[in-house]
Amino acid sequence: MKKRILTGDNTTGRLHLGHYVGSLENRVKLQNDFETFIILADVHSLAYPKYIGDPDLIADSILQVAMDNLSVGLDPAKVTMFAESTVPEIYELALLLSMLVPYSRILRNPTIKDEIREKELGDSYSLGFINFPVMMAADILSVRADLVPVGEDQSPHLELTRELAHKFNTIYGDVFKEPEGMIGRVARLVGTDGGVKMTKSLGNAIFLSDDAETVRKKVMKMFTDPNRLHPSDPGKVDGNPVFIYHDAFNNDKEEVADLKNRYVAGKVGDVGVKEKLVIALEQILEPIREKRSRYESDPDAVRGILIEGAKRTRKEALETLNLVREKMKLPRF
């Protein structure tokens, strides 16, 4: 029996390069060796005040995010892709798991604390927002996953998942595995503005579906060394967003090394370095765009993939839920 993966994305807009290096690459690499479930977390998306009043965006994003996953190379014949809201068994499991975690434990979650601060939520966040990590645990545990390719910022949620699995097994008997995490080769990609993280909401992202001209414009506006006023000035490479992207996406390592040496010596300008980055990014993005266009022309095929994925996942989630109810001695009349 192959081991299982569950991973996925919130449906709050299209995916970007941060998602690509953070998780998507690993999904593609592992799909042949693992039984893979991809969740499109539309219910999770409702946890954010910005999106609770925009159901059209979330509904459209289900298809957009599905196409992003398929366009990077996930094979619908090898993976099970589904929308979270189409597997209601997850909700029941999340409620049962929530009985095992103290409220104070959730508030100590560093990702929750960071999001409350960054989004300036104060004390106006919803109960659903606080329950986000437990819902994620239910997503993972519903199919009893072994491995979770995840972004670095989601690692605290995975740690809670492991805690909940262990606590349930200790109290009621073995049902769950304690899943391992797998961080992408770039744990947290900086934004094009030099911000600590590329994110949709801050407008500092290069999307996988951006056309070539849009990519070029975004790269040309990228932050570099703020103290470098002229191309002949010695420049700083460490922490320079353009070189962070070169390291992440330019496969010509000799070219990257040469650009760094010349930049430090004041022998190449920001424009020249960015031009090379555009070329490197296009080598990755052009094949993704080409494959995505085929799915865009046949959205019903994508819906069909999600319908079949929901059927398969519901079967697995119901089996898990029945085991949980049996262990907890909850009656079924």
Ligand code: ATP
Given for the second form:
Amino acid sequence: MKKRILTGDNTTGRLHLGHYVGSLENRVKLQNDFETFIILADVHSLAYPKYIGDPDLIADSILQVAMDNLSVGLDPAKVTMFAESTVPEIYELALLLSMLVPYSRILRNPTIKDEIREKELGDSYSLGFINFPVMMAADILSVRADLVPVGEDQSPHLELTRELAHKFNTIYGDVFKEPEGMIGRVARLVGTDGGVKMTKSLGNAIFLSDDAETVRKKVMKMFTDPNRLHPSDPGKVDGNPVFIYHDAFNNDKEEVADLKNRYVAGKVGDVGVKEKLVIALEQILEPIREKRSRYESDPDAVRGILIEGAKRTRKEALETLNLVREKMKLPRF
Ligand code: ATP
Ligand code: MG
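With the form predicted alone already on screen, would you show the form predicted in complex with adenosine-5'-triphosphate (ATP)?
In what comes next, the whole complex appears, and the chain from above leads the way.
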């Protein structure tokens, strides 16, 4: 029997280059060897106050994120893709699991702390926001996944998932596997503004569905070495977002090495380095765009994939939940 993957994305807008190197590439690479479940986390998206009043955005993003996943090369004949809200068994499991974790444990979760700070949530976040990692554990454990390809920011949530699985198994008897995380080729891609993480919600992202002109404009506006005023000034490569992207996306390693040498020597301008980055990005993005346009012209086909995905996932999640109820001796009448 094949081992299982569960991974996915919030439905808070389209996917970007950070998702690509953080998780999507691994999903595509592993889809033949693992039974893969892709979750479109629309319930999780409600954890952010910003999206509470915007049901249209979340609903539309379900289709957009599904198309992003398909256009990078996930094969709907091989993977199961579903919207979180269509598998209500997950909520039931999340509530039961939430009884096993001290509240203070969640407040110490570094990703929760980062998000409160970065998204300026102050102390107005909801109980659901605090429950975010527990819901994620329920997503993963409901299909009894073995492997979870994610960006580095999700590692604390995975650690909690393993802890919850272990704790449940110890108290009630074996039901869950303790899933492993798998971090992408770039653990945490910086934003175009040099910010610690490219993220949908901070306006520092290059989206997989951006057209060529938009990509070009975003690259031309990217932050570089702030101390370099003229192309003849010696520039700094380390920590320079444009070179971080060259390392991540330019397959011509000789060109990257040459650009770095010339940049340090003050022999190439920022614009020249950015022009080459645009070309490198287009080699990745153009085929993705092409595939996406086929799905965009047939949204019903995408909906069909999600309907099938929900059926398949509900069957698995219900099996898990029945085992959980049995072990917990919850009555059946
Ligand atoms: P939001 O701001 O709504 O949280 P996001 O851009 O962080 O959006 P998510 O849906 O939270 O996107 O993330 C989906 C997956 O992509 C996760 O596994 C996450 O770790 C990964 N990911 C997101 N951004 C990056 C990034 N900049 N670098 C690497 N991985 C990333
Ligand atoms: Mg996120």
